[in-house]
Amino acid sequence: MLVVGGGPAGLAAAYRLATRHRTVGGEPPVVAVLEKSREPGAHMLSGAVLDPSALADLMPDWQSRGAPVAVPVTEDRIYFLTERRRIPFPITPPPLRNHGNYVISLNRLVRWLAEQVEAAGVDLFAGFAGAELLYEGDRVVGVRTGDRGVDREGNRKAAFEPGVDIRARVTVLADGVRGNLTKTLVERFGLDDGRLPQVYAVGIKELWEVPSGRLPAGAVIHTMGYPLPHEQFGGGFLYALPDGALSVGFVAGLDYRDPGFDPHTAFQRFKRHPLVADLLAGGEMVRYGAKALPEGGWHAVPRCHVDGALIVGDAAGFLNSMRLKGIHLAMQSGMAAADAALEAVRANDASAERLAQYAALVESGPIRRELHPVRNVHQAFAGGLLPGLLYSGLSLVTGGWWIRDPMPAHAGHTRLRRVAGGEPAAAAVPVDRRLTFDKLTNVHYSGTRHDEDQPSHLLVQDTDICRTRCREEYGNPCTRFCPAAVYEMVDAEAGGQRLQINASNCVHCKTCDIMDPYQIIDWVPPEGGGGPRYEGM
């Protein structure tokens, strides 16, 4: 069996596949994991506060094995921010109470999980990206990895290595938010027919080292309000790790209306708020990253089984936007997929009908129990902060019921309003490189590395739209919504402007694939091993 993606969902599936035979009997299956980053965990980014329930289900002795869970949560604080003030919430809503959870580095947890998976007998191949699915008719039969050693013009270099076809009875797709393989599978079979469109957010994070004692280890702070307007979804977070390490981040919904909005700029403005600036004073930023989050909830999850394949984790949209957590749900989905896949292989039947057991396990297990009651939460925020908060509180009593269930939703890129012409106004923020940073400086701290002489992995189907329609109708929002300065409009030789793609800056967040108003940008994996290195994130 083949797992594509070495994150929490993929590794949970692989470990379960490799160890399940100990309780149900039979020979251990042959399992392989493909991971596009150059080392396990290198592309893993999250806040992160871990609900350990799924880890305990997967590996009951996780504590004695030395899982790097850093520190238990010691306190929760929630603030509503104005430009200069902070207003504490009088109570912490139950979904944001983190007693029993842990502040972690997802990078380190996944690296440790990879070690457990390999010790269980799984072959883990880092630096190999899944480029395309292999089919026999309409049955998925494996994955083709990307070619290596191709120059930017598409020519083979001296060290060219062709991609490899890896065939499997069941392929588990754990390729993350807006995964390239999952995206093509969903489109080919209409797996999202009758479902709400997936809605996303982008999370931007810096890891800081601050003077000891500034914030006690295990402290968790969430904010809403400033610097976002009331009609826009999002908020900030600060999570205190041991030894003066502090995770500082900002989440912005990718369903905003203002084409001049820049999530990175909003994050820098957030850090200038006195609450955050005081905590960071005298500290040093040591790492940066960004990733998209699937926020659409239960009604946006596609059908996750086809002949020969299953979809798990963020690729499927298993994230609780009310609790701000998804790692445990990703792991639960990986375990459910492993159980269904193992039974299908042993029955010599990997049909969609047989693999539908995965959907049954999701429906009857902890994933539905957690996601169904909050199924309309993100959609409620489409009307603004106050309606979203009111509905969120009401859902705790009603179990998520509303007059219209599901609440209507629209793909985020369709909500962008057009401008009269030219570039929309975008508020700037002073950059001092001590507290606030420009995008290129931040990219440097992401550890991102790509071979410059390779084809762009950001495929724009029609760049003429960028210099004409998009410039006139939206003011080229890609130059703002990308948190890594990948997209740039530069002067053209014949006058006017053209799109320049700085693909080597890409931190693999997928925001461009999600938010482009014309949906002409396709993110595909670069040569295996390329991308960020989120050490400690």
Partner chain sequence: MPMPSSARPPVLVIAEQRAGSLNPVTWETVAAAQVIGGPISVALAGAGLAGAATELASADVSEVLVVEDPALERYTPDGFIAALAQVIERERPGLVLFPHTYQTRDYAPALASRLGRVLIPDCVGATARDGGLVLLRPMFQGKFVAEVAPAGDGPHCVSFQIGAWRADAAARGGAAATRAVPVTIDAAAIRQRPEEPFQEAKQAVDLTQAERIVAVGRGIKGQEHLPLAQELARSLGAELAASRPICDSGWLPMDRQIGSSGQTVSPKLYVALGISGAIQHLVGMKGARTIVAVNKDADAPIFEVADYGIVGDLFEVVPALVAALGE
Second form
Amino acid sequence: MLVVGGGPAGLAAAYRLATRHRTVGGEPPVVAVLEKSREPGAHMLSGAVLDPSALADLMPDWQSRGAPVAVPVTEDRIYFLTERRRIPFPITPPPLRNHGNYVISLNRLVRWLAEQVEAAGVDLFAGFAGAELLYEGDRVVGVRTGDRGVDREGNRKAAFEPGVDIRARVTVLADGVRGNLTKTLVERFGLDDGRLPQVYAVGIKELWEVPSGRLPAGAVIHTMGYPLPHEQFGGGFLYALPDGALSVGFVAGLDYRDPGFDPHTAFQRFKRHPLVADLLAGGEMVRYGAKALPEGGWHAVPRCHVDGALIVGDAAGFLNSMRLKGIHLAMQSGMAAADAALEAVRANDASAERLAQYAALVESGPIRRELHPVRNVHQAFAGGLLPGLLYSGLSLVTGGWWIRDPMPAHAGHTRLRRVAGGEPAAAAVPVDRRLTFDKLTNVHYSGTRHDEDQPSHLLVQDTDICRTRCREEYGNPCTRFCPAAVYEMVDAEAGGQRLQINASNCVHCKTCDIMDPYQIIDWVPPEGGGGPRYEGM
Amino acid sequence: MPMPSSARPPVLVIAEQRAGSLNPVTWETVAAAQVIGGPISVALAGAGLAGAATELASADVSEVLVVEDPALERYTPDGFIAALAQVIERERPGLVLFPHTYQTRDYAPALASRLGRVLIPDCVGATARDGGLVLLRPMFQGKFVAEVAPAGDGPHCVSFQIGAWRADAAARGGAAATRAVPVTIDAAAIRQRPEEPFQEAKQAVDLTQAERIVAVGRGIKGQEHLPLAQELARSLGAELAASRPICDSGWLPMDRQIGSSGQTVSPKLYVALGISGAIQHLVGMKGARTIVAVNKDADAPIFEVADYGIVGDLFEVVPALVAALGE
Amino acid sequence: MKIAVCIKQVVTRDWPVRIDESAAWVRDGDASFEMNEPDAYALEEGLRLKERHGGEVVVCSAGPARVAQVIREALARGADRAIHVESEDLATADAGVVAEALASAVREESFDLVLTGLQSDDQGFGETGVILAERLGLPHATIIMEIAADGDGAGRIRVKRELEGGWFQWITLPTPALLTIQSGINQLRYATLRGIMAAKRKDVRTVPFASPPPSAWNIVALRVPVKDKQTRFVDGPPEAAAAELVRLLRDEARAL
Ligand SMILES: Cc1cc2nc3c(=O)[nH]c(=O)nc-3n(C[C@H](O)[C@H](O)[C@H](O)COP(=O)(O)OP(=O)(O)OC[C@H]3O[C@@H](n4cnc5c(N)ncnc54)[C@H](O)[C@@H]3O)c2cc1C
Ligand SMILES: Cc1cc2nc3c(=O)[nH]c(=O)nc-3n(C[C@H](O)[C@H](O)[C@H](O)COP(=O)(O)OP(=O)(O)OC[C@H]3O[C@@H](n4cnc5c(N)ncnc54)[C@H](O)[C@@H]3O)c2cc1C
Ligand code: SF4
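Any chance you could show the form predicted together with its partner chain after that form predicted on its own?
Once more the chain from above appears, this time first in line as the rest of the complex follows.
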């Protein structure tokens, strides 16, 4: 059994696979996990407020094993922001109540989970990316890892190490939001036929250390409104950890219309709002990162089982966008997939029909219970968002702190508005490198690192479009939506401009793969071990 | 800042020579000793040392100790450790100072260890604190400076980074006494058999060793303009380096890249031409002793680390610099 | 050939480390760590010698429990077994203490060759290997750029040392010996899946560091270097500005 992706979904699946025999008997299967980050957990970026229910299902004794889940949510606030002011919600609507939840660092939790998984006998290979799926006919039979030691022209360097074919009876794809393997699988089999298109958001986050007394550990604040216009979807969050550590983040829907919009700039603006600026004053930004999240909900989840493979977690889209929570659902789906996979392997039948049991488990279990009731939540919103309404209709408020227009029936990138020639005016935000930062300075704090002498892992099929059509039609939005300044339009020697890809800046957020209006950017994994090194995020 | 006289133990400076000629960095260490204060002797070990000893005797120090032995003709760690351990045990200094050369790195740690001490290596400064000596040394690749207080009894052994003190600041006081210090060395016990040193063009430039660096950034516009920077480098006796976009475009090889994914350098002089000063570049060069920036944008962050700045067009400033250097 | 390679775990090279509350060390509780770069080259050199002459490569690391990370990595790359001298205090120890810890591990076995990196990225002493040689009574050579292939691997070894300013020198010394290895001496290999699997079964002997010697010094403070000079802008037309800059560089900065 092979799991690709060592996030909460993949590790829950691996742990379940390795320990299930303790309850149901039989021989333990051989389980391996591939994770592209150098160290387990290093590519984890989340809020995060954890609903511990899934962890308790996976590992009832998680507390005595010392899971780094220690700070219960103590207070819950929601504000609607205008440029200078904040309007508190008088009460916290039930779906947003975080009683019984914990404020955590996901990459610490995942690092700990990785230790548990290894102790259970799983082979965890960190620093190895799944580059492509292996097929026999239409059956997935495993994964090929990426080559290592290839120079930027594609030649083999002295230390060249070819990718390895890892064959497995069942491959569990836990490659996260817009996973590169899941993407090819969904395309090949049309797994999303008849489903709503997946829509995404990108979360940009900094970890701060602020002077004591600003917010008690366990305080959770969500905001909506400023700096986004009404029709745009997104919001801010502030989660307080112990010792003055504060997670500050901003989530922006990747279905915005204005091609001049820059999520990083919006995040800087958010920090300049008095609510946030006062909390951060005198503090220090210590980490930065970004990551997309799927939030199309129940109707956007593709078929998640094929011959020989299952899709779990964010890769499948199991995220409750009303609660901005996906960790527990990722784990639940990992466990369900593990149970289905184990039975299939024991029955010596890993066909799609047999693996459909995974879908049945999802249908009958906690995932559907949570996601189905909110599947149509957009119907509650007849029109746009008016701050005044927030006080009146609680039914509206149950929509959550981040409020989206009616669920679009089109993929987010198709909503981008064309600009008539040239670059749209993207208002800059002052950068003081204390409260606000430019992208490059921020990226330094993601710890991202790639061997520079390797082929670009951002494949742009046709860069002519960039300097011609895209420049005209959208003003090269990639130079703005990428939170790591990977894309630049620079003067070409031959006159005009050309696309410059600074691939080694990449923080693996997947925004470009999602939001590129021509869908010609393909994010493929760089040499294993490359990417951000998140800690405490 | 000299320390109170009551706390000034005798200082022994270990001079360095090759083939009888004095390595000028020795003067930097003499300057350090003079600032720290105390009676200073300078020890010179080797063979055929008359000339170098005379040169050293012009320093404002009390004594030059000449440690002559045929077994020391060619440097070996075993030979130098044996000889200098005897000198230090006999002279009983409170402080032994070395220039932090490759040779010092090769033997001084073992020498200190033989004396039951640990060399405090690669220091960049010294100050007096509470009557004792506190040494400054870079840590974490120059990100921090540590203040280090030697513990236990002397002799404390310290080496100073090249360039930390100014050789021309060493006071020359006239005629220090020269004294031969006899040592016994068993030549057969020297285990290293060195061959003749030779020079070799390195396969890769080692920018970390360069004294001066001229670095170009995207302000240079095109590969065809690189000769401009090359000319300035030549006039300064500097190596050419670059920011990432330049190496990324293949205008210069990747081993010339300065910054977080390139080299970390600390030359005496770093001239940044048309480099904006992104943090990833700064971390690779802000340890340079003197930084010059030429940039047409007065707000470019490179000026935050520069000692000297010219706000202007590099295509005008660089030729003028070359001309000025030619005079 | 029985080879010991000493490896250190250090804070990742461009990690934004910060000073801790004691103001005498960095906050490494939340840092990312990696194998010290020159040590990785030393390990690679050890593995190549073993491939050439046969024998065994044993990695030794002195440090707190967390150094298990780099030990595992070394085993995955091909080292045969490991010795971990474990003590939390070793994280901040001076070179004398660390060398003594390593000596306690290496002394009991008779290695033909002990390899260390040239220096560490964190404290940057560049002397642990040399002190270790002295404590073990071994001859040593530093800043090694090449180990000659012609030696028989036993009895003597011929190595190329880097001197300053583009000079080099070959040195022959008897084994057992200690060499400190310069980065870039070879091409590092990648850990393979097979190597990682195999590493799990390899022997890691953890020994306590029973009697550490006293520290040779105390770090009384750690601070961010302050720039004492303000940027001096040289104005005027290019020719005048250039002439003035050259004068300043020559007379004030003495950088020419
Ligand atoms: C800003 C933000 C805030 C959030 N806040 C919360 C919150 O407060 N509470 C909550 O419950 N959830 C929150 N979420 C959502 C939550 O983080 C995700 O739902 C959860 O992490 C999904 O887990 P996963 O295992 O499916 O995917 P991931 O966590 O993305 O893990 C996927 C793993 O697979 C690896 N991988 C990907 N491709 C490959 C490949 N080809 N080869 C090898 N490895 C690969 C990745 O490196 C990664 O480690 C938030 C998300 C974001 C972005
Ligand atoms: C993970 C990561 C690693 C990185 N590693 C490195 C690294 O190792 N090294 C590195 O350098 N960068 C690195 N970078 C890139 C870094 O962030 C910057 O993008 C890069 O340093 C910018 O190079 P530059 O200053 O040459 O170009 P720019 O930022 O484009 O600056 C050009 C400058 O030239 C000036 N200029 C233009 N014309 C003229 C003229 N005629 N006369 C005078 N001035 C002029 C402009 O005012 C501008 O300030 C890294 C980035 C990341 C994210
Ligand atoms: S290149 Fe794409 S995946 Fe990488 S940081 Fe930019 S938007 Fe995210």
